[in-house]
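Take a look at this single chain in structure tokens; it is the form predicted alone.
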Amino acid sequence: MIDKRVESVAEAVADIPDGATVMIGGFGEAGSPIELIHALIDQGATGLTVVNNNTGSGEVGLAALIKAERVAKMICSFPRTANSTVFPELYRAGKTALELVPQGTLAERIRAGGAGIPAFYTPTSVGTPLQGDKEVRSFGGRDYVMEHGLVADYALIKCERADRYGNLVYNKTARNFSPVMATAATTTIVQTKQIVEPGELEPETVVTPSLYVHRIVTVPQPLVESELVAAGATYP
């Protein structure tokens, strides 16, 4: 019988190698898989390319991974927010590279990668520094920039409930980038608050089907990023 459960967050991320591309779910703290990220720090992989909406807050979660200098490159939309201090310093010091992508374009690049679409055209960055030397074509009298789909070796995401097959249900906006990241990664690793028996999830509520999930670990009481930041917590 299919059972994608693993015993611990350490086991879940044990085989992520140096130089891997890792998509990490979350929109700020909503849906951020902090325990999986901390396990990745403990595991020691370095030279990572990380895809996320932002660069984390304080010195926990994604920000802690960046602070540990494990991230060679960030692909994100918001590299600096109110509580983001780690990444700007490392970026200015030349220790971490940045590929800045408008938020809608980032979501579509991930969706396209998961759907097997190598590239698409969007008007979003036309005439801006983000256009760079990308291909530009005109459709209907309007210019569009070609953007490439994004894929990853691994995706680390968080859900509210899952069954052992890997069907996932999210908690409201904690859903954000996670469903498309699950489709775009070779290996999708999920931390869930609760595991239920097959058949207990209402089929109409399942957002990510088991096809896209490879490992599940239960974290019954996940950390809350904003509480950690407010307390001045750091990791490790």
The other form holds:
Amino acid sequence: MIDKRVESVAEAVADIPDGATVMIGGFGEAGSPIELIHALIDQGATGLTVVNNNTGSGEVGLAALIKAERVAKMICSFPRTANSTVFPELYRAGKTALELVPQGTLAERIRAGGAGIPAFYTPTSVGTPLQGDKEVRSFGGRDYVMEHGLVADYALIKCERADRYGNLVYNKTARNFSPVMATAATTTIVQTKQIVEPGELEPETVVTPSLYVHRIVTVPQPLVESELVAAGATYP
Amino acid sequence: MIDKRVESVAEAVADIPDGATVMIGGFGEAGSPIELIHALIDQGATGLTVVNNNTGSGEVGLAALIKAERVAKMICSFPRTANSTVFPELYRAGKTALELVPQGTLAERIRAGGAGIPAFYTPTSVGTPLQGDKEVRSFGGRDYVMEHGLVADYALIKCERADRYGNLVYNKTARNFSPVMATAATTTIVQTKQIVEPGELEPETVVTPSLYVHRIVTVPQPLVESELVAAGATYP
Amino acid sequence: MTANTTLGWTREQMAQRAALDIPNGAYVNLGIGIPELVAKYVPEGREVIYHTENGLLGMGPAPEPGLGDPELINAGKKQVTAVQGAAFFHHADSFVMIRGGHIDLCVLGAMQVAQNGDLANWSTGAPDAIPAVGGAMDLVAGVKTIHVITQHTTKTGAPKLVESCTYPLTGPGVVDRIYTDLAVINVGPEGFHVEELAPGVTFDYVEERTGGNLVPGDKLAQSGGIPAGTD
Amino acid sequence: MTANTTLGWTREQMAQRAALDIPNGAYVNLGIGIPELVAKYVPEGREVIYHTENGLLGMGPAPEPGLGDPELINAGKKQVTAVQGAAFFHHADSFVMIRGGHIDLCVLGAMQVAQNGDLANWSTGAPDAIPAVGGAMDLVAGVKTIHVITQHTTKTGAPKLVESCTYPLTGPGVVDRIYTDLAVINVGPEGFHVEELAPGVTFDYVEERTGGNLVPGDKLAQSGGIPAGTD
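Can I have the other form now, the form predicted in complex with the partner chain, not the form predicted alone?
Below is the entire complex, every chain and molecule, led by the chain shown above.
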């Protein structure tokens, strides 16, 4: 029998080593796997490269991981946050590196990584500082930059419902980066609000098919980041 | 109000000009928009470039369009068919050209066309005759060929249910190429078995969001290609 | 319209003016800030579908208090709703819509717009700034038409419509039309083409506050209120 | 097992032997022909999930007569079913699974396999042939492990395991293991490594019918029936 369930968030993230590249789902708080991130803080891995659209909020979740100085490098599109000074301080102090990637290029690089596509051309960032020293090439009279696929050792994502095979569905805009991150990581770890029996997820509506998922842990009532931030919570 | 419905398959395809590039959904008979294809035969456009995984079966649907000598060029992965000699005869007679593309490369080229990506690299076909004179480039010590995005003037596709905005869901493996073709065509024309009210399609389960769809025509009981072929039917 | 206490349009009026040019059936992405206000001013009888790049086509207004879902948000991370006929999708699919040219119109804020249509709206380039670009570069590279809403000058009175941008670009030659507190301006072959002036505002008044080449547009009109759309 | 009337394994037995090497939990794509037979021989207690490149993960067996759906088919365009826990997706997403290395194992037919693992299974290269490749090149380029099931020789007795392919390649150096009617053979550093012989078949017998370099493998065994899996 195939059963990808694990007992706890601690068990789910136990083997993530120092220096790993970790994709973390979520756009702001929507879809952020906060319990998995907190388990990663407890676990102690450091020197991480983290891929997320943002850098967290307040001093919980991703912001807490960054504040604990476990993140050597962030790959993201929008590292400024309304409710956190965590990343800016470490970035200015030279303790956390930043690779700034336009949001759509970030999503497409992750998708390409998962799709076995090492590189593609995009019009985004042409003629801007983010073009950098990337290869620029003309197709049909328009210039495009070459971008590379992005893969990770681990993906930490959150979903709404899962079955033991690893089929996933998400909640509204909490879907965001998670389906592509699931394809691009060697090991994809999922926290789900609910586990259902195989067959309860209608095959037409599965968003992440099971083969992309390696570990599933149930967190029935996940913390709500904005509530924690409003309450001034910190982690640990 | 937005309402993309049109009255008839004839009206839906009326403006397709000679020489157009037309993507046609379907893998074998599953998802083949047979009524739209027959309307295109009636309409008379010729010199078409057609993109489909196959070349039809029997002498109905896509095979009938080819037999009527309306197709100057096929772009497909598998032009041999168990139940048709239509394409092989015209191909050997030099009346229809063929661009043979591996199935996954075909799907990805269409997706890239719809995604504004002019070119990408893939390992598929490296070291084979289909590598042809395409650019080969090494990434991380492995060779990849460069493939170009593919776009079309029109896409003809079939779905299960649609709303007047153009949100679509499909039936089982009839989905196949249609969602990516819908993104890659200037004008996407859909035949649906059923029209539902906006809101009846659960937003989490829409497969083709409305902005990719331009015309919708209801065909409640579409013909079944395999039944027609078994009966020896021809079109027109 | 009630009289203004200062010359030119208010933020709300700028949004209202921009809304007039959104046609029925358009698929529209609205940036953060003044552009967000545009949705509530689209004239009745037009059905417009809003895209938010974090995975929703068919974005509706903010939820009633207490009825929001922290997992149903817009690109500005504010809670929103989904209309009947909406669709959710993942981020890569969302940017297929953007990069692939499937969104008709994007309305964005700006730090600077150059007379050739260059847009700068993501970074001042200051050495200590934390660079943050989000989806802005994807939007301007992919969306068919780019409209900008911005104050005509900075808080210190410096022009935001300039000969060439001094801030880092979001995209080159991408802006089609600009709505400021003083005028509606197209980017055209001769630079900034003034198509419409706010009530009481003269061409000279705008020119004094503009850094690039300003010319009267083909349809230059003095607005006696919020006029009918001209697109 | 009952005695064979001819030397070597039958088609069904080849499929049965290949099925033994499919581990529990594997995601597997089966090609058209003999590979299709593999699914019914996977030993009890192993749960295997079948992928068909036309958009289904969790493919089940053919439907009961009269209960099929012409829109639920496999890559060979035959009607199939979907198991509990299946998922449908579009073609580009399906080949993300293949090209991205997410399918564990693909079992394919072959025209020729070379001793360096080159596979030819899509075209004879004959001048009047209608070339048709389907998903074969994507599968061999992307799937982690490639197993081939094929008769050891052609109908006219020519070797299908050859020093180098004369037919156009599907992919270079892609084959890991070959199941023929005579033997189970790994592709290794010295060419064809015979890991197992069918009942009554000798190494010399196989060598006479092989075009490339054949060596005894580390685990060479005479099969006294369909043995336990060796992977």
